[in-house]
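Here's a solo chain for you in structure tokens, the form predicted alone.
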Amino acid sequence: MAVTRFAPSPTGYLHIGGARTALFDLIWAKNTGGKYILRMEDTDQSRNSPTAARQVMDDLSWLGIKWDEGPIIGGPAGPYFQSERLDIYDKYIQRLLTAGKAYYCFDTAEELERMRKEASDKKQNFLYPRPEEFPTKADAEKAKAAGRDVVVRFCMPDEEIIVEDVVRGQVRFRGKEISDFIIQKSDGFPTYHLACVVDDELMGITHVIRGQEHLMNTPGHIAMQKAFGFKTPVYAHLSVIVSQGGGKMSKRERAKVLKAAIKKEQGLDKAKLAAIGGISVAEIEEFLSGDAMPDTPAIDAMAAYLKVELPEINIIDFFKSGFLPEALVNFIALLGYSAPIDKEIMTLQELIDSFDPTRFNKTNCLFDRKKLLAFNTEHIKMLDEDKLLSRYKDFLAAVNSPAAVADDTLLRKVIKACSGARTLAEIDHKSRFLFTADDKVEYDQKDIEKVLLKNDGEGLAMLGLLKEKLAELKEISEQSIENLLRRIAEQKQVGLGKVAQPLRVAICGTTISLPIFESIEMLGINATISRIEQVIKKYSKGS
């Protein structure tokens, strides 16, 4: 029976990576019948944010990723928030010192930074410089008096470190090249190493999983749990996710293409973007000379006035893409990972039914989008009715779409309408003519060309028509507008598209739409007939 958790720094949104370690804590748990814990990693006191720790919750409960101890719901280990365990942690770290197998260290920045310099000139890896004779609690206090930045250092052992890791098999490290690590900052917080440590134990982990970038810290948890006498937990490490272009995946793509996006935009008001931000000038130029990056919202809203689309990392971005959760949960847990049964579209149970961890790979894997979003558009037929609905009202509210006001009735004919959809975000932009005002239809001027203009004005002289024949339409249903254009098409002798894609630009602004018939059909005669006179009168010659 295994025990796992997901234990993120809630220091910004939770991101793709992140999102699949948290899957497969869950899976691995309850194929095994066991239990799933959510820890906070909070001891970073200048990146910590409430509000990314809820969204983190927010976006696992979207995902369907239910925790069985841990914030909100609590358990017999808690309190869940590592900042609420420091009284733990400074008890574990004097049984440290007290045995000789941690030290107070007071060195100054400069003076670190000088010690790092020799190692680099004399082509050496950086280990810090144990003391023969360890400070002692009174030298601790004293450097602190004097202004010194006081932390402790675990020490290292010099022997080999054996790491059984479920998906690389035996990684071997050896001690001695290994630095003496930070265990307690000069704030009296926990480094991550000392609070993940203590923390496992304490709270019974069986299975640790997490991202390959770990696994250069393994071989010093093992050490300190060898130290304190704690169990050491089965390691899985799971394999890198990159992107298109080759690297790794991560958040700072966003912030790359954004910046990208500003040094392009000639003449761009930097006061208006970096208000429109919620930051300053000076943090717009930080940003644009070098690797400082805003916070998420700021580039999303960046983003948003400058119309670049940014590519999704989070997870709360594929959400406002449209994407389905539980797609998204089928897709990331193929990631690393093959599983045993003979097809590809899963639900969350079938994965932790036929879980093996056997079959993690080692390599890299590739996230395909064009995968993501076929693996969508089957999800989507699959869905329930009721259940694909709630998802649609959800995505609506989320992107202040004016769809949001609309009915159950409209909102499931649009769904039906949009059959085949690959995306919550197509089904919208498919259907917003529906909830713009006749006046507020913004024209595509590449459509207006090709369809209503081209050929001396064509597609406007069958506008011209379909407002007469529309306006003398008895009855309005999808069935009797489909014989009214196509019987138009007949005794014209054009192909229907020639009757419905002007039409079509006519009522939603562009060539790209619901059905012709179940648009006239939901916009309505009257607002059909409308925005046919608008058009006409806008691009007509010598209007």
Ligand code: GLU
Second form
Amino acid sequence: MAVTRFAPSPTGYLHIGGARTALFDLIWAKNTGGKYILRMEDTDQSRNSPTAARQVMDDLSWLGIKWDEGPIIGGPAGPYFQSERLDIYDKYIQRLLTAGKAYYCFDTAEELERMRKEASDKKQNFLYPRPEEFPTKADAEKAKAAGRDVVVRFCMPDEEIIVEDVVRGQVRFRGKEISDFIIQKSDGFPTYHLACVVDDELMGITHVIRGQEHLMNTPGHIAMQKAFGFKTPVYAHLSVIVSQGGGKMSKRERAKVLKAAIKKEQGLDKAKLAAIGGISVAEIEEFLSGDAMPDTPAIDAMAAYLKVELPEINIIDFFKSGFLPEALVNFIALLGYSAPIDKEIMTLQELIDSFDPTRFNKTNCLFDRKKLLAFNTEHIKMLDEDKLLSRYKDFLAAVNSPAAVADDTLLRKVIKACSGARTLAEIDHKSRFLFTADDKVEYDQKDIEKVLLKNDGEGLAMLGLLKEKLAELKEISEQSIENLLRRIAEQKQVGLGKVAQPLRVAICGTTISLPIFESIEMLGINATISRIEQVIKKYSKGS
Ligand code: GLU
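Since the one above is the form predicted alone, can you give the form predicted together with glutamic acid too?
Every component of the complex follows; first up is the chain already shown.
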């Protein structure tokens, strides 16, 4: 029975890599009938925010990743925000200090910098020079009173540490090549390393699943577990996810795209852009000239203002692009893992039931968006009608679509008419004509040319006829509309396309739309006729 935990540092939205970790935490725990804990690692006072913690929880919930213990629901090992557990960490830090396995340091930033430089000049890794004799508590207090920053460092043992990793096999580290790292910062907060090791023990964690970037931290964690007499959990470090551009999928990629767009923009009002992003002009300048990166909400707001599409990285980006959580879960679970089942489209339950920890891959895995689109298409088909409607309504609200106010009956029809759609955004896009005022329909000039004006205005003439015939229609239904259009095509001895396409352009502004009979039925005869009149007026010769 595995007890797992997802332990995000709530610094921003949940991204694709974090979601994969969270998902395998859940899958592993549930496959073994175990328990899945959510723990907020919010010990970095400068970077963590309660809004980000909320967002991470919302994103997990949207994905259907439910925790058994953690924030909101509580549990016997709480509190689950590390910032509320400081007294616990203090006790453990004290234990190491007393046992001589940790020591106080009070170097200034300049002193540390000098030591680092000396090491790099000699082309060596920086190893903190452990003092022969450790400073006492009184020494530390004196240094603090003199204005120095006091931290506590852990004594790395001089021995080989072997990480038995489920994904990578045995990975060996030499303790003496790892610097004595900080376990308590000068603000009194523990570092991630200390808090993580203590909590994994106190929360009874048996399996630690996390991204490969943490593998380097693991020997230090194992050394601390030994120093405390804790058990070492099973480790699984999941492979790196790379984007199609070749880089690591990270929020830096979004910032990079935005930065390029801002730089390209001519005569940009930076003060306005800053106000939209909720940041200062100085921060924009810093962003443009260096490595500084605004927060995700600021980046999103500025991108929306400049109408720049940013690459999807965060779970919320995929939500707003119209992906279903079911599809995303299915897709994410196959990043760096191959399920022992003979099919790719799977539900979360199937992933849980078939889980096999020997099937993780070591090599980097590619985020293939086309594959995600294919998965999404399948999951849209698979989802039951009510669930799909509710997902669609959430999506419409999130993207502020004018369709968000439509009633369920109409939305159900829209969804049905869009069968085969790859994303919810596609459904919204194709049905926008239903939620646009007649005089606000935007006409695609190429389609107007091709479908209405070509061959001496053949399409326009067809619209004239259609207008009359539609007005005479007694009963309005998909069927009666279909009958009418087919009859006209027959009488005129043309294919149905010659009748349907002009109509499509007239009511939607483009030839890309839903099936025509359903479209007219949903839009209603009056709006259809008024759009036809509008187009005839606008594009007839001499007008
Ligand atoms: N707080 C760490 C992170 O967000 C968690 C690492 C771990 O799972 O140990 O990367």
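Take the two forms, find the largest set of C-alpha atoms that superpose within 1.5 Å, and that set is the rigid core. All values reported here derive from a predicted model rather than from experimental measurement. Numbering follows the first chain given and starts at 1.
Task: L23 C-alpha moves between these two forms by 2 Å or more, core aligned - done: No.
TODO: With both forms fitted on the core, give yes or no for whether the Cα of G33 moves by 2 angstroms or more between these two forms.
DONE: False for G33: its C-alpha shift is below 2 Å.
Open item on the list: Does G509 move appreciably between these two forms, meaning a CA displacement of 2 Å or more on the superposed rigid core?
Closed with: Yes, shifts by 2 Å or more.
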